[in-house]
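What follows is one chain in structure tokens, specifically the form predicted on its own.
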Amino acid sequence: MSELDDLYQEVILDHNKSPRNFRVIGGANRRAEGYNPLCGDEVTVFLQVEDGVIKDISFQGSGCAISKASASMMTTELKGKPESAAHELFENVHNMLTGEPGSEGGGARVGKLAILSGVCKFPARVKCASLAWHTMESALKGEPQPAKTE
């Protein structure tokens, strides 16, 4: 097994099992809900957005590590960010996570969540990885409707 690997391992388990950010934001002005019919993770996305930036952000549901600490890093990626570095954030990830082409492991456009490259090694955990993110996106631009990976 490689050092990244190794690393990547290390990162997922740690976000596992002391997740960021994992809470109900009271006064929180945006929420949606996740769903993965696929594995049953569960996911609601807690915004807090003031004149465009995201204040404060949490998560509370339920899932598989992978899922647990994609939220996790999410959350403390996001926070204090401006919505539009939000979406764009989210597209990069979305595409590294697909293995989109010209994604090259997410580099600069996804700081440290580039450890969650690994993820497109396993096209069944994608999913699980990209949850939180297609919850988040949806809060952001307050769809009703529960937010899933398929």
The other form holds:
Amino acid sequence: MSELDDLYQEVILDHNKSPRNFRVIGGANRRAEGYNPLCGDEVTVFLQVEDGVIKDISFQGSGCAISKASASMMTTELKGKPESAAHELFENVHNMLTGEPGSEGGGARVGKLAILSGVCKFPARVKCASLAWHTMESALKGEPQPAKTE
Amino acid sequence: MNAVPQNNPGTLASGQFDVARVREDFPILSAKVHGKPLVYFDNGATSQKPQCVIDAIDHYYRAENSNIHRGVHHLSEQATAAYEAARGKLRGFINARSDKEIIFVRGTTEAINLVAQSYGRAFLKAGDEIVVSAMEHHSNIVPWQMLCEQVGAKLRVIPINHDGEIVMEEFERLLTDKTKFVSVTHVSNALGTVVPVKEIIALAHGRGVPVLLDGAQAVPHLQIDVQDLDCDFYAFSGHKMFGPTGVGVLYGRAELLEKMPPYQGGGDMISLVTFEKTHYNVLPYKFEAGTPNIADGIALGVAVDYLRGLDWAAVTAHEDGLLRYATEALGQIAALRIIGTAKEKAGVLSFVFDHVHAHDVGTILDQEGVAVRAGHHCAMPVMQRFGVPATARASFAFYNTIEEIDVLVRAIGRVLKVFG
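Switching from the form predicted on its own: structure of the form predicted together with its partner chain?
Below is the entire complex, every chain and molecule, led by the chain shown above.
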């Protein structure tokens, strides 16, 4: 039972219920769509990047509580950060979600996102949590194809 | 399934299905998951296997393993006899006229691809139309789309109503001189709808159009008689009818199979090969290139023996009772909406919540030991039709119990507690 409580913590449930930055950025200069073919989760990430800094970031789409909360927390974490920090956080979050050795709990390297660390106990849900991150990464890189978690 | 009234070990003296007794035949049903007794409600994805099927595979590799249709030695003759006996059992299972109408394939998907690529490429041309329904599994959509691209044919789709039933008037409207093939599911995997296939077949045959039925979800629940249905092709998988994975059957009407070209080339499907010309083998071997899945084919025959040993009147009554009980119990949960409310249903209960995604439902149910499928069930157009991204699906088999449905209901209570 504690694993389930770990997964669905209050903060995650709150981000699911009231996702932050859940909107379209009209003139976004970076944008990408992400899709999880396994379950049909869809997300679009919008970014306004100026002089290498993420001035604004938002998302839209449909998915489970984990994918929505992860996307929501990602936007709050990345707003105002330099692009390089976003790449770094992507790597660190990815390692935490997939349970890479040494990434237990996330620690300082993922900040508040450590709350998502419970996901690694649920292998079937890792892709839910990582979808928005893959999509953000692909938007920053300007990749033409929709991001996939596969 | 043409019940063979042996001593019907799964039936109580009262005529009621003895589910406790039948559960003993399935070793995995006593497993625990996260410390709780397994409640296996993912039978639509794959069914569990009785001990006799597991033993048959073990026995084959221990005592009979050999290649078939070629050796003159003892083991090969034994393996060939066992494999061909399984074919005979499957013929009886669906009441086909002849063993040569039973083609062993990997499963339903391969069966449909075989018909699309062999019959379809030989007899369909640009401008022809293929009709499927809006509740098909992807494996009864994509093979036809591939064929359409190859020959320039068009795919037409029969709409379904809000209960998840085929709109028959629309089907009649879609049937025109251009229609050259109809391929529909017998039972919907995502909604549980039992499709009025006899009516569809009669209408199609009225225009000389052949019909394939995707029977993957029907064979575990209904007694299939391909002569009574009058279908031209019937496709099903072994693993959904308590047999092993990796083996299934394409039934085809002999006169159609005779005029179809082979699907794959190789060993077993030939009678004579020279570099100038190859003569193909007779039915059913013409469609069975390469060494087949011998062990699992034999074990599927054993699954048929097992099923035919059950009293199907009792099985059907038990399964109807499960579905009715579950529909009523879940129907009382205010936040829950059942997707698929056809009058005729078999074995499947799909549901959604307004505020909880199916994945979250699946994860929490799993913690209670309840295995359901969460997702689009390889039927994305069905999800689009009902405006949902995914559903949670409980799919039942005859070894499930009313008590297990009570566990599901309690576990759903836990979902609602987590999500307030």
